[in-house]
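In the block that follows, a single chain appears as structure tokens, in the form predicted on its own.
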Amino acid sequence: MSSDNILENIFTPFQECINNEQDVREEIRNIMKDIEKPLREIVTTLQIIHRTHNGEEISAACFAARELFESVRAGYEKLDGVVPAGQYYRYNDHWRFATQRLCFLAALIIFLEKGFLVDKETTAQILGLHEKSRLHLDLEDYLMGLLNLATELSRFAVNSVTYGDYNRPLQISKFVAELNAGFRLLNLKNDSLRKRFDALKYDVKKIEEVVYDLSLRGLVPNRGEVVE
């Protein structure tokens, strides 16, 4: 057999191995198109809650946000299709962005509706990457999504002060601390997670510090009074 045969017969597969990787890419991008759309309108639904504090408005939100979320669920049933088995870190750098910021809504939903910390088994139900066979919702991701959480919640505890809404400072304040305090018991290694980490400390600066000023203007609700 010549030199020439020799190489073809060798570097032939590897071709056929990058044309397919290439055609799962392209396939696993138009399936992220189906799952941003509805992610923008989730974003831009909740963001509601930086212009009123209105309880019936942002409920009404809330339920809109959900009804969005069966998009997305639809969308990762379709990516669980399409990656290959035992793949997932191979091309999860394609929906990992989106994942965190659905995380960060999920969360976010519930927050605004029950007044909790979501917990990682009940934010992959609301995505849909639960009991899949290819997918996940991984760590990372979820804890990446409550970190983005905190820097929201202190942009909404400062305009819930222009809105009139002194009890949503104070119930922010406790709920960001205590989750400060979760991420505290985590020896975190992960150089972009350690990362993200180390700006929450600003979140919980910046709510103490709306809090504190409502304190000096005398505008602190009664201890019965606040939302909890």
Given for the second form:
Amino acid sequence: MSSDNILENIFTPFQECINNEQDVREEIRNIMKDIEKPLREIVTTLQIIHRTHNGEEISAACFAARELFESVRAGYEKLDGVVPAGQYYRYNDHWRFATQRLCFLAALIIFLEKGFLVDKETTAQILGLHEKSRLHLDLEDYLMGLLNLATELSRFAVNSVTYGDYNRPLQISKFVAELNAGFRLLNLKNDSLRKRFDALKYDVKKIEEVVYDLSLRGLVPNRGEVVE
Amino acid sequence: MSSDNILENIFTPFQECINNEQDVREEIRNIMKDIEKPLREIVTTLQIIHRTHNGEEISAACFAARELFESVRAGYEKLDGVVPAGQYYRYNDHWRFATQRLCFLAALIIFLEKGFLVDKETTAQILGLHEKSRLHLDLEDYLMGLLNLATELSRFAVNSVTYGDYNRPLQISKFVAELNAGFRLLNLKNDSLRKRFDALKYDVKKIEEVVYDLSLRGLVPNRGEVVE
Amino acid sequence: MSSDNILENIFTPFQECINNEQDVREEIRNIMKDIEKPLREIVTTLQIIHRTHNGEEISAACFAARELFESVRAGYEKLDGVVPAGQYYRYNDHWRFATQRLCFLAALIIFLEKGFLVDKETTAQILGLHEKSRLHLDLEDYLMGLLNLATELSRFAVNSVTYGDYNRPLQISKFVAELNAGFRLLNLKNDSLRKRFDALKYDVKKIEEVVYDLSLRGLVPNRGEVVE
Amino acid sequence: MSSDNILENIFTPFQECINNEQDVREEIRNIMKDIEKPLREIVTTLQIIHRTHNGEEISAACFAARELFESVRAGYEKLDGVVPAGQYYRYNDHWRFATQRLCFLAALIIFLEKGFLVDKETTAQILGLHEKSRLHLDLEDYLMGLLNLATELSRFAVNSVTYGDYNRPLQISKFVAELNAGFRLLNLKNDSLRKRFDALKYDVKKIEEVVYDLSLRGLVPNRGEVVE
Amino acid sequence: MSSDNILENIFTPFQECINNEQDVREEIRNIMKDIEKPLREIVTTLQIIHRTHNGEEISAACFAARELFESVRAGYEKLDGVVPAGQYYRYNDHWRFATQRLCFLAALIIFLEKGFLVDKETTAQILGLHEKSRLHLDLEDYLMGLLNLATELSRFAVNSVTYGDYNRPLQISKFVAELNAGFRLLNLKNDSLRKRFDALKYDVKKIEEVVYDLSLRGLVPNRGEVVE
Amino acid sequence: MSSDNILENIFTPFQECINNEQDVREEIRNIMKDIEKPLREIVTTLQIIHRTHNGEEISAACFAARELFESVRAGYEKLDGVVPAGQYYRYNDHWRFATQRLCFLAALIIFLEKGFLVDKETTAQILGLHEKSRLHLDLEDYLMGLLNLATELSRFAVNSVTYGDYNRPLQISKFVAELNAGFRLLNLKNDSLRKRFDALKYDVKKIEEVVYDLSLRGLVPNRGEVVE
Amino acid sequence: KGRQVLENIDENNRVIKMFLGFRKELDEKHDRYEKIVKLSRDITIENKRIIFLLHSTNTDIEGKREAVLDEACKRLKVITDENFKTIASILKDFDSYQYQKAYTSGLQEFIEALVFYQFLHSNKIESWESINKFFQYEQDGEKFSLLFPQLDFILGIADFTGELMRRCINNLGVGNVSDCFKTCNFVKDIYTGFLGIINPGAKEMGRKTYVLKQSLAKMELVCYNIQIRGSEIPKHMLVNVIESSDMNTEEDEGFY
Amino acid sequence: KGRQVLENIDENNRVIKMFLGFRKELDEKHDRYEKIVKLSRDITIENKRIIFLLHSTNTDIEGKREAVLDEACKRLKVITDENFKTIASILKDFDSYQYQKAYTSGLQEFIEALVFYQFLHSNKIESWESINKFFQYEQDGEKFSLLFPQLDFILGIADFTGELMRRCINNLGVGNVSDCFKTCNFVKDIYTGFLGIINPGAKEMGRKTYVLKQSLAKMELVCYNIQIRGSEIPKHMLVNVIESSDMNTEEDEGFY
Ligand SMILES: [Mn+2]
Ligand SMILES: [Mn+2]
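Could you present the same protein in the form predicted in complex with a further copy of the same chain, rather than the form predicted on its own shown above?
Below: every chain and molecule of the assembly, starting with the one above.
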């Protein structure tokens, strides 16, 4: 066997290996497009909360969003078939950001519909990440979603006042305070989650200032009404 | 159940999860220190090739290095017990760089001892990464090691001439030319491996210039002798 | 024919080609100075909106700005005669930034005068980029201009309140919300436009907070009045 | 017509425009893969010059390379159908680098076969860029290719000595000196071409040193033999 | 000088020195965990001030916090035994941040309990940093803590209004004005303290806005009541 | 102070100042083209030294170069009329590089003609920078030129051997050794001159290698012949 | 042979003699430059202290304000009449542009302090021309001056707006409301001035304009807040708020 | 009300009194730091000059070499006995680590010069421990010392190899061939030492090791070139080449 052959025998199988990875990434990218489309639509749908005080309109938006989650679940189903076993963390850069956004959206819907905090298990179900063979919902992505929720709610608190809903900011204030307390229980290490958590205090402060503005002017409704 | 309890029940389990990860990373870091130490010693030991022409001294260094690999294998053995199943790529930043260096060292030893290119399987065995349950030798790390080898050999070619060994550069030239041909077969994507490969041409050029200097002066030994 | 001649015959025509390009760039740079000057003056002129509430002063500034656009159009007219056919994108770095700024200024004038969003066709007319043989208004530049407009309007909203104009922020809020909705329809790729669009949310938020402050204090004028 | 409709009517056509661009880029990228494959093969084929002194082997390599250029031409043919008229410079980042490499390869073949410098017109024909409706061979890319040729030839000069061909370095020295003189005629502006040209002097120097080494040792063949 | 001598005389002692340092750092890191745990608990405990107007609850929180400081003092006691004499500033990166936070918490407790500014000596006693052999309370850490206090108090002022305590903002206003006057006496150079001080003006501003809002509405209590 | 006053008193004069400066720079740039053209021609003319051993050809080249210096002097004459008094160092970026190159060329001519180092005064005369009202020859530019000369001479030494002139390298060796000794007397700070000087040692080394190669072969001519 | 040549080179060698002259020239230039850098650092520090002092004019006690302004004026005069004069006299016989980078930061900081003082003292800033007169000196009958580039003047003004921003926010802290509007409008005008300048290739101006824009945004928000908060009280009280800084000694208990 | 409060604050106020104390402490620390920075800069400059001087030992005239080494030795002694002593006495009563960054560059440059001297003088470098003895002082019966971190020692050695590289190439320039091999091997050993060090989080060491690697590569090429060129001449002449630097006064005309 000549030296050329030796080399070829060593290197040629490597190319296959490299090509495989390329193909997997290509497939993942394509599937992500299918997930990002409904994602964008859910975002747009739920933006209605900043423009109206009307409970029915909001309910309708939640309903529409839930329907769009169907496509999301279909997307993750397909993704589960493509990611090689044991290599979740090799490829998760492709879906991490979208998953965090979807966690945020699921949590927002549950907040609007029920007023409480969605748990991780339910979130995984809404996204279609539960009981998958290769995929799962990463804790970090779920928590990232909750932090994004707090930011959206601080904007929501501001806009509800504009639309004359003085009850909503109190509900949001209580909800985000609890969320804040929850995060404070965690001893996060120095990573992107920690950084994002550090920004939570600005949302809390903003919401407190809205409640302050209402209190100062005697616009706070009877506290009994706020209980969800 | 009060809202505090709800939150606590949701968030407290998360802490466990976060602590677990922290603990795993801590353990990995500690094990890596155990691998890092023999690694450094192997590096230092093999530097002898730049200071002497004496074959026995080099053999002795290879032998000493092989003994040090014992500790490396023990380290990876321990590491294999610590990395959680299916999470190789979540933690591999901790050992990637060291593994690449060790691949380089294994390949250097085999080159010095036998004169041929170590294959991936054997490299895994030398490092103690074969037949592990959670660990394996990543193709990229192995290839990175080979590219590092080429750089070391170009320095070796220069220094062997200084020590009057005119045979060595020819052996190296042939070896690296084959390596180069092998890499050229691969269609690498635009990543760190590709970047490192782009630097290979400087090593090739350097070695060619050494062979040129020898040829020009008629210092090239009988070609028959070079064949390993 | 001597080798010197061969080379000279090959290379000399190239110099001409290189000189041509140099000359074209020189001419473009000079014309851009002629465009840059009225551009700066329009910018300066329109800064009046941050210093006064007086509608007439603003009208006068718009009028003055429109006159200055005359020079801009003359500039692009000249530019159209200089850019070689089919080489718009070879040279457009020279005018891209100025064009974006001018789109912004045209859109601001139309907003101040008429209250609605200028379309791309009209913008091209104001700049003097319509029906040109070699020049045209690039979509990206137009959209960039609109995003710059949103930023300027958020500052305008703040300052109009300071000057006691509580109507303006509502008009701006409505206008920018529509702009935002428009951009959200687009699936931008990951480029400078996308990056700039990501900053739009800060403008929207700022404006919403101004409207919030007005609403909270009952300073929102009769909604009927706002409709343009 | 509601404001939503207005916006939709303005923004929706933009999406089409954005999508078009994306599609064009995707198509170009795919075609470039078809061009880069033979490119890589031509490179590999011609590497033989660094390993042999045998004229016939070199001829055969040139012949093989010329056949591979067939696929290159087919690629550019397809590309010409995809690039929109007048937008060569909008998209040329995609093919610029490959075109420069191909110019280098065409020039190398002609040098090996005939010993003289290929002109721009012939290069365009070899690449399949002549008489195209939207594509052409940019002067800069052609010149870049020539500079790459000089670098390859300096390596060739070194290796020919190793293989005992003392005639080749003289031929190369003369050729590159002429190339150098040609470039010195040009008054380049301060761009990437200029930068690359500044590196030419290192190639010239290297080649001069090879000739020096041969001269010093009386290894320079009778000058009469060198004339091509 | 032989190779072995260089290693023995120069590098081996250096490696030992590094290892020693690493060991010290490891110990310090472990002790810091013991300090950071009560720190986090004190923070959580004192958050009650943003949720209630009830003086007794606040007193109870202060009491609980003071108990937690016991563990803090135990931690610094241990730390004092680990840090080598005269090397406070070699290692203080490890405890600087926590110490600053603890200064802030001590100062907050004293403010809540007594209404005045805690002095440096007392702070050192609360933290357990007084009369230590190797540790002491750094002036800059103490000052950093005071700046953090001002930020917390500005938030406290907002929330007290929400909970109907119109007296507190005046007390805070007076307290922070004094602090501000104090800091203005210092010649700070361009370091982290200066940067942090630059932000003090925003806290002062926020507090003044609250007082202003109360004044406008005649909600400012009789000055006599404010005196602590 | 009214807005108009600020513009009039502060910004209008500043803009005028900038415009003036720009005009001066434009004029300088144009004159520099007149200087750079003969500069390029002198460079090309003197390249003959690397291609021939013939003393007459070299003399002729020096003569031609000296004629071209006429245009250089005319250029500096014009430049002297344009640079404002006392502002040499405000604008010298425009001519610094060309001046350094011209110093190098003047020094090369004198070396070729007379064999000794041209002094600064004479260099200024050749360039036409002596006894000017606003211009002068900067010491650092002159020194930079000498360093460039050493680099050119090291190449010259190599090529003279190729053309069989074994006398030249010795002459160069002596000349550059003196130059080197001179530069070693200077206390250079960490600027571009220092950096350039650091490279001088490589030129010295190259030249010594050539002399060494000649010595080995007994090709060093009788010392008596070397004296210029 | 190199070694031999080197050893035969002595101080009488022509090349060596030339280079000994060059050494002297280079050393002198270098020392001069270093000296000016040190002088400039001292100037920077003193100006930072003056700026710090000027912030304490943020008081209603007219006497204190006057005292502070007087002190600042004197210290600024010392800087021009002593520190800058030293630099100018060193550079008397040299092309100042060669050494300008050595004192540009001191000069800009001085402009920042001076213009701040002028603004506080007389509510305006003087032109480059009149400030340039400060840098004309005479000693032993000989006239000389310091090079004062207009660019340093403008960049000093840009930095000065940062101090105005600090002052504006501090003003609000101590209830000095009308000053905010005045200062904010002043900075708006300066910003407009910067927007109008066409200066190809002055990177530093771009950076400073950006900082200026951010300072201005902060000030505009302060004014906005005053207005929006003031909007809730009756008009006649608003006037009080806006003009409160003019009623220095009056007691306005009960409302603020 | 903020404004009122501010105006009622006088120098007897408790907070103000506290802060006046803080001001004193901070100013003193700052001044001390600045003083050491200036001292360190002077040390750096003097050491650079000594290094410059040491390069002129690159001569065959034994007397000149000795004279240069003597002068360097004296000037190095002045640095430890005066300059560093001043720093040490200023820091006598303070935690030196707080001020260490202020003189680290001067210290590293000193090590570079000192080790260069030691290498030229006695062909070895002393250990940290023995060099540390230079920094033990006594004055008026009081003993004190300068903090000399081992890291600065090692980083100084890294810089020193850069000077060895310069020397090696200059050596070749003047035909001093055997010195190159010796120096190159010495640097190889130092490089090996650096390769063996495990120092998590010392970025600067990584950077310096990289520079060291490049210097070494240059030196290795020099040695390679000597060898490959020398290979063409008869063995007995080669010996002459390699040992040429040992035949100081001999004439070796005709061959080199
Ligand atoms: Mn400032
Ligand atoms: Mn150094």
